[in-house]
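Okay, so here's just one chain, in structure tokens, the form predicted on its own.
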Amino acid sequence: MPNRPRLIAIASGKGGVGKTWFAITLAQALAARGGPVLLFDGDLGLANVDVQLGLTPQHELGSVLSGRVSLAQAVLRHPEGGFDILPGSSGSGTLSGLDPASVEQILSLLRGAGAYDTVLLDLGAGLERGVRRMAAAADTLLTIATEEPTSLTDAYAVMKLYANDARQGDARILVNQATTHAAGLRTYETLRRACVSFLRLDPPLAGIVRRDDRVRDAIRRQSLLLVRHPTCAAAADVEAIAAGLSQRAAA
């Protein structure tokens, strides 16, 4: 379809794995590569992209769905990051509370956002029906895992449901907060082997983001990592992931 953006969903089976921070940083890294990017805050019950960035939106998703404003009127431009944000509806209920028609309305809205090359969906943590639907509908799913055993278990659950929900798709594993690159590779291989053995799914590695204290500093200061600490290890890792996603899209 002409002018159809690529939908990249970012999911995790549990909270606390750095999903929203990664979505924000990836949005900036992709935008820096030249294509217009929209970041959709899909964690509707606990929408916090704007909070993490210290922004105050005038409109949010609910205003668009109700027809009060257009998508173009609701998006919020990050002044330094070079990407747009569609804020979620914090406190209004999670995706599981939306009826299927409303979830499809959101997907139609995002698919029709032809002004963008890429739309990132920062999905809520967990395995709710709406989260599953959006993950399955995306062109690419990035499932975030860390070295914590509970994170691996929950990330496997995300991949299991994706294997059931998506007939054909591009699901990849991203390891965040890795103590070292080698440790991140071991985490990936552990999850990959489980997917191959039990799901007949062989997800490639999207990338590894090393643990970096400057990430915490950027979040605490409501700042973009690629602006505040552009040369740190985590920044380099996210930029490498953005490059890989861009190359796959071009191919």
Given for the second form:
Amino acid sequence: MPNRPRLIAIASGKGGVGKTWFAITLAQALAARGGPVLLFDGDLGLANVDVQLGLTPQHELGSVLSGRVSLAQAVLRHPEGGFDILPGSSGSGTLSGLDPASVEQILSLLRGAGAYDTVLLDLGAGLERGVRRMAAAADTLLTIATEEPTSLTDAYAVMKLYANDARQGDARILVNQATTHAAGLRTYETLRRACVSFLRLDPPLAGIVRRDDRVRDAIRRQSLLLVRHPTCAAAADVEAIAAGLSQRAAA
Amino acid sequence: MRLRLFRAPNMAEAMARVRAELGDDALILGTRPVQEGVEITAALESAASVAPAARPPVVPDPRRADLLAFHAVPETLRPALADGPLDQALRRALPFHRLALTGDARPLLLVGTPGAGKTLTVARLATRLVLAGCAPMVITADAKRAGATEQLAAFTRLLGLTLTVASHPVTVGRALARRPPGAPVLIDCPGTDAFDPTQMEELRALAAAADGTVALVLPAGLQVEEAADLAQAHAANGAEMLVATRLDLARRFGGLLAAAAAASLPLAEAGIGPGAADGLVPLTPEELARRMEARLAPSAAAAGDVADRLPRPAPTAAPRHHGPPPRREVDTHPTAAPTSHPMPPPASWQAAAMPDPRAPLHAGQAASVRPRPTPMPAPRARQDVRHAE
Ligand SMILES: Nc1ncnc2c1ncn2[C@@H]1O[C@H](COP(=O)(O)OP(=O)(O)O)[C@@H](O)[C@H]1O
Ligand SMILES: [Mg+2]
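Having seen the form predicted on its own, can you show the form predicted in complex with its partner chain?
Shown next: the complete complex, the earlier chain at its head.
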């Protein structure tokens, strides 16, 4: 039977919470644990994975969807990260502007990417149709929140749609930029309580990533945190989350 | 969800502010000590429900596109067949009709180009009716073509039916006046050139005299425009449905689909193999979809073709006989006969090929259609062929 990769979508509703950075870093952490990883830049148009990593894609996503270019030809191999990237640069705008058929096409392309064990989807900001559909279609949804109230309400909005679209699914909460571990737990509990009370949904905690200046440093240098600052707090946090995700996958 | 943070020197004051601003329905999501005292995170959820999930849209299946291209399905039909299960798409896109050959139905005239499979279709429909215990009246209006009568007679003989020859509207009318009560009527028409006005005029006169339903017999595998033209010409001359033939031999069904669509002629029956009893089946969307798809699945197609050629299991129930029992030359209870070599199962005669039209059979040769250890029955009193003209 052909390998069917596990699709892990990363959403937040709000922008700037660290989705793209986290997706990149998780991709490397998962790849380091063994098992090929593909990172799909679902923040189409903004092409933020390319930018954060300083990569220049050779092919547009549209060429892959139309069949002119194969998936293997279109992916970029990150030389140090040990994972592949499918750029979202398409000229067709963001995922939210994509027509439903193209969204389904992307999903089946990713589901059929049998060369990978894990496909990470960086869904970009917003709650538009395409984002909503991909969040619901993923095997696991990681909803990222920070302690900011606006991030909490946006993360809650993501969970609300998810509760409606894929109630039985596997959605987890990830807190990023936490001042301390305890503060991150409090942020999780706040969001969890809202989900339990209003949505009758009790999402588990995927993990907490602490705020760490090394993150901004790595991004500024267009390099990977696990390469540049492999022993910093945020690196350890992401590695712990990767371990937790792998465990659940094996179980 | 509305989310608000409230800070106050103490808990009671903070809670009072929450109630004042969010009301009694406010939910406390969290509290934490801060420099000024305490911070409460509270939320209010509006009752407004979530917009229904964007249902995954039906995505055009690239393999479907390949399938439609392979069958040379006309461009105009492709959007309607592009997605969803093929049988359901066919059901929506094309007309289908279940042929009802009841005793009180109007006579059924089989028309079409020479060699389309009209005579074979009449023979198969007659066989189906006899097996169902309902002996039909079989008429051939094809008196011109050498051997045409004998070809059909060889079959009606096997079924114990009398073949009536009537090729002129007047004689057809006369023959039908003697239609046995409760007998469905099948009329084999001469092969016609659909674009010859004289021939089509004659066909119309025949159909009018019989007050019959005209079914166009159309071989699968014809080129798309050819098939569509043919169907339209016949529809303009009164054809009401399509009987497709050679589904087992043709590779591409675009012509068939084009004919049904262009002429709005419902698909009724399909010739799927050489058997007399099982070589014709009602043409349903499911049957058509299965056969179309089998053509692109190499292994499945091969298996399907083998299955087409294998004799089907014999009907489990013995033919029911209503009204006058049809006379049968073929012993359907071979176990009753002494066997010198293995008896073919009853199914094998049902699957027997049509007598070779190039070698017209005589009464005494009918049994040669299959190996038969028992001698022929004594000469029959009743006529095999009756000339009405
Ligand atoms: N754990 C962290 N510690 C410190 N800064 C962070 C952390 N995570 C994200 N950031 C900062 O947040 C910014 C936005 O991150 P990005 O991945 O682009 O967010 P998004 O994809 O959600 O819009 C980054 O430039 C980085 O400076
Ligand atoms: Mg981003």
